[in-house]
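The chain below stands alone and is given in structure tokens; this is the form predicted alone.
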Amino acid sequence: MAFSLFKKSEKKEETHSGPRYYDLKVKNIVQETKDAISIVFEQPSSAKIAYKSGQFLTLIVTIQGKEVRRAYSLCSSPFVDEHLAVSVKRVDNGLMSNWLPDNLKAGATVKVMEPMGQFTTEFSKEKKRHLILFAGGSGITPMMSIIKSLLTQEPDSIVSLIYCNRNIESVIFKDELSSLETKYEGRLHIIHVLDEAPMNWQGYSGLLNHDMLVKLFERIPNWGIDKSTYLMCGPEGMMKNVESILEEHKISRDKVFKESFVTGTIAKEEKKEAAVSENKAHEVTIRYDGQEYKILVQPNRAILETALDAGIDLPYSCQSGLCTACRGKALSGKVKLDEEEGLSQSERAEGYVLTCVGHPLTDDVVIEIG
């Protein structure tokens, strides 16, 4: 799972070195669609976790002798829900998405960190605005989370839902989001898209391309460009071709956010194949939890991987540069990243690197983490 930005809040002040970690109780396990279940967790009963809508948890099981993570963006409100809830899909050949529905139980104890991730934005009851959001599948999770709360905190804002799947069984939160739909008719939209569609179908049908998008925009409500965001979280070919819509509709870089679940392939092996030319190890020092640590980092090979394979417990989730829970500061040398979306420029020029996606490039590297 990978993330890139909706809105770059400011970095809370940490007042711990690194993550928080709780062991959570599953309270329910609804079943969502065949292949997506949403896992409730009981909030812990000393003090509630804090999160926004459109972060996420990291869960950390033990399959096969073998400790595995994996971040689910957050279905719940922190506004309207009184406990924590994750949606999982099942994937061909995944090892975490299988293994949780065939496995967990309610009654369960689950390791997570801290709910992380910036595709988030704040709340206001004084605020008007439209948000339209475009979803593709599980990318519903996030949007679901975001709708609720704008919903309940921002009686003015209204929010626009296209929500594209391969069937009408595999809609996830079907019959949660008409229920919505009815309750604040007029606030919210929904427009759904299906691959395969039924007989009796009255709706859009096929893949969510070029011509499909510009009726779509025909249906959606004009609130103008200052009031209006756009949100996406989907397959890479589906945002790719909302991006180049909004891109002809004139829609500013500066009110389109996504969130990804996969980094994107292409631009993925283009830069694995760009960091091959490093062939020489280099020594990095890494500050942690009151410790210092010295690695040495072969050519291609991620400083946290190396890290991790020493036996140094960092902090990571994604594993893949976009969600920043392995983020820290290189106080000196240079690091080269595979993946830069998961960094704001600001914190690119601060010096802030992802540990998972770095390789160093310099035998003075220092990196202070948390």
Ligand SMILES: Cc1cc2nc3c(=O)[nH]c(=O)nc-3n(C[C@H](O)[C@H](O)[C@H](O)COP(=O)(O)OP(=O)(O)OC[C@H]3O[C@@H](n4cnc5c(N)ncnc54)[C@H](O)[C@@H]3O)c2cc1C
The other form holds:
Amino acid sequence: MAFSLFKKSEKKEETHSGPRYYDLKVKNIVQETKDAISIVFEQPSSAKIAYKSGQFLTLIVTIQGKEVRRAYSLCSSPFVDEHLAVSVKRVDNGLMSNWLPDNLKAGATVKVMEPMGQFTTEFSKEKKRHLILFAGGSGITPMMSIIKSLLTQEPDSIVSLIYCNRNIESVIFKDELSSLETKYEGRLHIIHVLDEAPMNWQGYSGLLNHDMLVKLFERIPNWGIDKSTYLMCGPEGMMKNVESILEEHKISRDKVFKESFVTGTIAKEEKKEAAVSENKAHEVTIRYDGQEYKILVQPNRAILETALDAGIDLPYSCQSGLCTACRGKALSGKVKLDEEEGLSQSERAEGYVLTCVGHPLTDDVVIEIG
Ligand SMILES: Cc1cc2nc3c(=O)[nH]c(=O)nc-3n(C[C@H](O)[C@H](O)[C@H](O)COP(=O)(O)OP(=O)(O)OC[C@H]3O[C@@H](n4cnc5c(N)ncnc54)[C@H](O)[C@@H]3O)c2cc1C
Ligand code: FES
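For comparison with the form predicted alone, kindly provide the form predicted in complex with the ligand.
Whole complex next, starting from this chain.
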């Protein structure tokens, strides 16, 4: 589940209800590892873009004549870093994650949608807590921002990071993390886990399975105390293993938060089949940015997809039910979601839906967005 850590974002007091878009200038590009880069964007000089650690930017790029959007978590900290930065790791045959490192240069301008996402927390110098973070590969990006913010904003809080990677060469932010560990000795504790360890590797190696987790927990200082909160972001299998061991140790679910970059592979196929089992088109009314639109949604198509094809410029990012950029509230009618991970139980109970994975089941669906 994409998680809402401690607090939902507040509704903005402004007449324009849709998200803001910005054209950001690329300040520089840092080659972090062989297959990962960080893109540093200049903050606009007029009004700085506000964001919270753990949120993501949606990059909007034209590739082969088509507009493509993808979400990238901010690895910069609003308290520490002057500029905004995201890190992108290449995905095999991935469109945007390969286009960016191959084509984007310093000085270019990229259209982005304002920072969004619920994987956030409020920092306060009065807090005394222990954040236990599990990151796999590119899942380090939101954690990096959270680590920097926590260490500088909460002098009495500590953070432990369990960071899994294929090999030593693929560890994003290796040197930066090591410097932070030295600078904040006793407050930042890092355990690296590598699938393929080099000779003389002193750390852990192998997959982050149950047995390894048991060993690792013994090395985390005070991991069982009430003030611990658990955050995870990484491959599905890794997060499943962490969740099950936390469950085994009876860690309350309200202390465990998760950010998914990709939808579960097993669940995905089953959901696709379920989506096409409904075979009637339904009309949907969408209220957005002071306008009302009516669209006819075919049985195997999502509400967002149909709206975009009809030229309605609705907000969206991941198009897989993970990021909540397309969230709306169903004021009437029934909507079925292929993927519910992005919404909390209370949001679902209040009628919130994700238009990118939403299918109308009745003809009286009215969705308000923004
Ligand atoms: C909230 C959120 C935050 C994100 N933050 C980051 C970030 O900070 N850094 C980052 O690198 N990525 C991040 N992602 C993932 C990113 O948005 C893209 O999905 C990723 O870069 C792949 O896009 P693509 O266009 O290259 O691949 P696509 O062309 O969309 O996909 C190609 C194939 O790769 C699979 N795939 C897609 N993503 C992954 C993945 N992450 N791992 C394995 N297989 C995958 C797809 O299922 C598909 O089969 C985030 C995603 C979300 C939802
Ligand atoms: S666009 Fe990300 S959840 Fe719908």
